[in-house]
Each structure stands twice: as structure tokens, then as C-alpha cells.
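The chain below stands alone, shown as C-alpha cells; this is the form predicted on its own.
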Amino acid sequence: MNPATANIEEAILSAILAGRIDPGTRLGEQKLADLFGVSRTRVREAMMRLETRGVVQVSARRGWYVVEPSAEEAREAFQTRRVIETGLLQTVREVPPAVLASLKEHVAIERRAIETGDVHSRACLLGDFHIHLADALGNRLLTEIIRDLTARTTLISMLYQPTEKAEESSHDHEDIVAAMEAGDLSLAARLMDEHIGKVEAGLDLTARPDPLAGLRELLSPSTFAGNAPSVPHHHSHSHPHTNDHPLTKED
């Protein structure tokens, strides 16, 4: 793979995992080409790879944009994560001391981010725990799969989870690591299954976000409360064929 393509792909995936890119964000080819100093062909290659990884889509009208998973896709993503991550723990025979130390340090960093109120860092760290766990246990293929799934569930949480239960998630991670340290990997697997289930249960999948919410708010009469713009009078000498309405242009 071309290094430039890999850099674009990695930058976008990392930003999604960190919660810095919202679902539905448009990813303009020319802007990305300018930003990374590459051709639009290279950008397109990166976008196509991200499309196969399930984090971007393309349409004739919008071009490339970050996916907005449906409720059904959300359920599938969490079900897949439960199968893979509990399965990973069930197949481990023993956990090396260095892996345990690394995971405990990660949980400690999570706790600090929560205590200091660093919202972006804690969101990134909570998702990264699952990627770090797979990576620390030495399975590169599963690490890549879990990373892509975590990116999807990060976007899902942004769409369907109004309040993040960060502290509860971090406690769950702590309990999973404690079970691993005690050598009870079946308990660790069960706790992982329960943890992912709780995160999914915290989502309101019945409330599909309103795609027109932003525009609806902008055009709501209440937006102009106390300072409504004046409305021009229509005189008979106005030009009927002139159409200069600000909303007629596509952006």
C-alpha cells in the first residue's frame, strides 16, 4: 500500500476513534488531497479502503462521508464485538505479566482522564482499551478487526448515546483486568460480554437522529427571538423572475 494512502486512512480512522469526526461528516477529495499533499487518485484509494472497512460511504450527491449506522447496523456491530472479544479471552491460556501491567496502566490513564473531565481523551481511551487488549495478547488480525469495529461503535455511540457512562465503562475494564490477573479467563470473558452488552443497552436505538435537526434549528422562529430580521414588502414593480432566495443553492 502507498504510504500516502496509509497516512490518510490512519488519520481518518484515528480521528473517528477519538470522537473528533462526527457521523455523516463529508470528506472532500480535493481538501484531503491538499491537506496530505497527494493526488485525488491517492485520496480515492484511501477512501475505497475505508469503505471496505465499514467507516465511510460514497454517494453521487454527497461524495465521500463518514457512515451514519442504522439501528440494525448498530445491533450487528455490538453482536460482532461480543462474539470476537469474548472469544479472544476464551482462547487465551495465560496472560503474561507485561500484558497485565500494560492493561492496568491503561485503566489508570482512563481513570485520570475521567477525573480531570477530559471528554475527548476518555472517549478515545475507553475505546482503545479493547484494541490495546487484543494487541497486547499478540493477535494482529483480531486487533485490526476490533479496531474497525470500535470505530463503528464509536460513531454509533455518538448517534444514539446522549450521555456517556464513562466511569462505569472504566470500572468494567478494571474488573476484566482483575479477572485476568487472577487467572480466571472464563470470568474475564463473561465480564467482557456483560460490559459490551451494557454499552449497547445504554443506547436508544429507537430514536433515530433527525438529519434535518441543524437546519430545523437554524430556521426556527425561536432562533430569532427578540431580534427577528425584517421582512421586505413585495411591490408590484419587483422583478417576478428574479430568484435570489438564499436556500436555493446547493452547498
Given for the second form:
Number of protein chains: 2
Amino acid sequence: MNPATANIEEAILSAILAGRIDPGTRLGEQKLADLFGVSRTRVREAMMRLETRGVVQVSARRGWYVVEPSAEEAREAFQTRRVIETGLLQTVREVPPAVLASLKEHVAIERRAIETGDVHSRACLLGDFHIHLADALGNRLLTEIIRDLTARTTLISMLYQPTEKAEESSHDHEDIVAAMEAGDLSLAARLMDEHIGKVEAGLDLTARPDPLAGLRELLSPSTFAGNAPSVPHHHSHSHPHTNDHPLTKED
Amino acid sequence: MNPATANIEEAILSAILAGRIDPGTRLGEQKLADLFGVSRTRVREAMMRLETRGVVQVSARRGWYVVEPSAEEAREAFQTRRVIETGLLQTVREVPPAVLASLKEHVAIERRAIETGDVHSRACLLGDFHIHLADALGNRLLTEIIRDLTARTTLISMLYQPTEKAEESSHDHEDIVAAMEAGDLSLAARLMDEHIGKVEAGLDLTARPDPLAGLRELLSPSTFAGNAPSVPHHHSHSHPHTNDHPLTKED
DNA sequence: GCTCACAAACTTGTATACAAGCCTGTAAGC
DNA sequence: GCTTACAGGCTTGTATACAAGTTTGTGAGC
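Let me have the form predicted together with another copy of the chain next, following on from the form predicted on its own.
Every chain and every other molecule in the complex is listed next, the one we just looked at coming first.
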């Protein structure tokens, strides 16, 4: 594959995994082309690849958008992750010491990141745990699949997750690794199942996916009469379709 | 997505699943464009999508080729399928009667196809069993993943499988469904694991992947002196990179 | 003042032209 | 006769131009 195209693809995917791009963000071809110093052709190529990987969507003649999974799609993504990740743990017979060591270190890094509190690296690391697991116990193919799925669930969390429970997740990871160390892969699989279940249960799959979610909050106090010349944006939480900080700087 | 592009993508993928396109087959852009009545742009789009799905590869300025997985990639594909398919069976709590019925019917169709003996529909149906399973027990996302993986393993079988054991596979499927009917999903998962293991074990991962495999057979009897004006092709089994019956007719 | 129609700007969709590289067949040189 | 260099044809790689559609801003009409 063309290296430039691969770069764009990888840059966007890892930005999503790091929680740096919101679901619904518009990705203009020309803007990306300028940003990466390539022509639109390349950008389109990367976008189409990302589309088949399920992280981007095209709206005809309007542009490319980071996907905003529906509630249904969210359930599918979590079910799929459950299937694959528990399957992986139960398929494996024994865990090499080197793998255990690296997983333990990863959890340690998670803990430190939670204390320092950078929300981006935190979310990134929590997702990375699963990717590392697939990489260490599985193979490249499996890792790629898990990576794409993690990107999906990351976006889902950004859409539907009311409160972040990073600490709990990291605890879960720790327990899973402990079970692996004890040689009880069955237990590890069950813990993984519960862990993913917890994350999914922590979502509010009833509300978010419409772009008006943020607006409703503003309308409810009824301090709205049409005489407000400028929209108050004191709560600058970026909303889908109305984000004013896309990947590319506005000129 | 553009419907025309989707058509090309789907046509090629299902042709691969049906065993109608050999691994290593060259897919010329212009030829495909003529065949489907579209421009090269569309074909390239479809090809790039198929590339990200792992069923096609581009060789710079030479053309697109149906992948010929290496032995290593073959192992990865089978491991991944084992992980996912056993994971699926173990994640599911109970199997709805309707699903059981449709699976049973599928197995019945398999049996009939084996008796009548059309090799294409046979291979297609054996792969389809797994796809149907994912569809019935899982979700669309999972089905798509399994579909791509099945395409991979189909190609692998065509490369490395010395003898076809369709009957045995169909028996395995029957046993798996029986275990599901008995409500013993654990057993079903184990049977699935063994089934995939058997298919993998039935491969000869030492020989095939080089394009000269077919040639070596010819050279060994040493009935070759350079005085043979035309290469004998009595054994018209198509070889990778030297196939004379590509998807598109030669003009 | 409000609504609706229209136009301009902007963005993607698509084809095509040309550039660049690979493969093959041919001929010259040894 | 054998090797090697070269040229021609063929195929993909890439950019660009234009077509088609969407969004938004503006002005006329009610």
C-alpha cells in the first residue's frame, strides 16, 4: 500500500483510539489533503479504507464523518468484543511469563495515568490493554480486528458514556491478569466477559445519538425567548455535527 | 457506498467463497472495468476495499492479485477463526429453536450437495455453515468478520489442501448442531475447536505457496531435456501466477 | 416581520489524461 | 550459441478538471 495513504489512515485511527476525534466529526477531503500535504486522491483512498473498517462514513456530497454508532450498533460491537476476547482467553492454554510481565506493566502504566489524570492518554491506555492482549496471545490478524473494534467502542463511549469509570476498568484489567497468572484462563475469560459487560452497562443507550441532545439541555430551563443574539457556549463540550474544533484548523 | 462498487466487491468476494477464483488470480483493472461496465475508478475503489478486507493484494504497477496466504498467515487465519467461533458458542446461553431448525436444514443441504458432487457448491456450503452460524447467533458485525475470514480460509484450502474431506466436515457440522440442540454449548465449542483443528491439520503447509510447486512435479521424472517444444498441460490444474483462466476472458 | 425562492459557494463524485514502472520480446555484441 | 542491453507495449499510480448535489446566505414578495 502507499505509505502516505497508510499514514493518513493510521493517524486518524489512532486519533480516534486516543479519544482525540469526536464521533460525528466532519473530515473534509481538501482539508485533510492540505493537512497531510497530499492530493485529494490519497485522502479518498484512506477514507474508503477507513470506511470498510467501520470508523468513518460518507454522506453523499456532504463529506466524510467519523461514525456515530447507533444503540443497536453499540450492542453489536460489545457483543462482538465479548465473543472474541473471551474466546481468545479460553483458547489459549498457557500464558508465557513474558506476556504476563508486559501485561502487568501495562496495568501499572494505566494506574499511573489515572493518577496524573490526562483523560486522553487514560482512555487510550484502557483500550490499549485489550489490543495488547490480542497481540500477545493472538496474532496480527486478531489484533487488527480488535483494534478496529476498540476504535468503535471508544467512539461509542464518547457518545453514550455519562460517567467515566477509568479506575474500575483498570481494576478489572488487574484482576484479569491475576487470573491469567494463576493459570485460570476460564476465570480470566469470565472476568473479561463481566468487564466488557460492565462497560456496556455503564452506557446510556437511550439518549445520545441525536445531534440535538446537547440542545435540549439548553432549552429545558426555558430561558430562551429568541432575544439572545449569541448562543451561550460556556459549556463547550463539543457536540456531534456542531463541533467547532475539527481535526483540521479552520482558516 | 456506491452500489456499483459494492457489486464488484460482493461479486468477487462471493466468487472467492464459492471457490470460483483461485488464489493468485490476477484481477486487471481494465478487464474488470469492461466486465462490469464501469470505469477503472470504481474498480480501484472496490479493489482497495477488498484489500483492507484481506482478500486481494496489489503488486505495484503489476496488478491486483487474489491473496495467496503464506503458511504463517494460514495459521493466523485458523487461530482467529477458532477464537471467534468457539467464543461465539460459549458466549451464547441458549439456542432458539428457529436457529436450530435452520442450521439443521443447512446441514441437510450440505449432505445433498456432497452426494450430487458439485465441488463448487460443496465448498461454498461448507463455508456457509459457519457464516450462517455467526449470523444466527451473533450479529451483522460478527458475520462480516467471519465472512472475510472464511474467504481467507477458503483460499488457504485451495492452496494447501491436498485432499478434500467434505463428508467429514459435514459430519462435524452435524455433531456441532446436535450438541447445540442438547443444550451443551461447551461441547459444541469443543467440537468446533476440533473441527477447525481438523481442517487445519488436513493442510500441507510445507509446499504450496511458491508458484513453482506445480513445476517441480514435472521436473522430477527427469523426462525433461529442453527438446520439448510445448509444455505439456495434461494436468490442467491451474497454478498461481500462471493461471490461464482468470475471471475475465482473454480477448 | 416572516416565509419562500433562488443563487452562489463549497464539497464530493467520476472520468480521463498523462506519468511512471514492469514485463517481454528482440537484436546486437561477445 | 549465449548473454545482455534496449525498446515497445501494457498496467497501474496520481493528479486534475469538470459534473452533480448540498448547504447557506440573500433578497423579493406577502
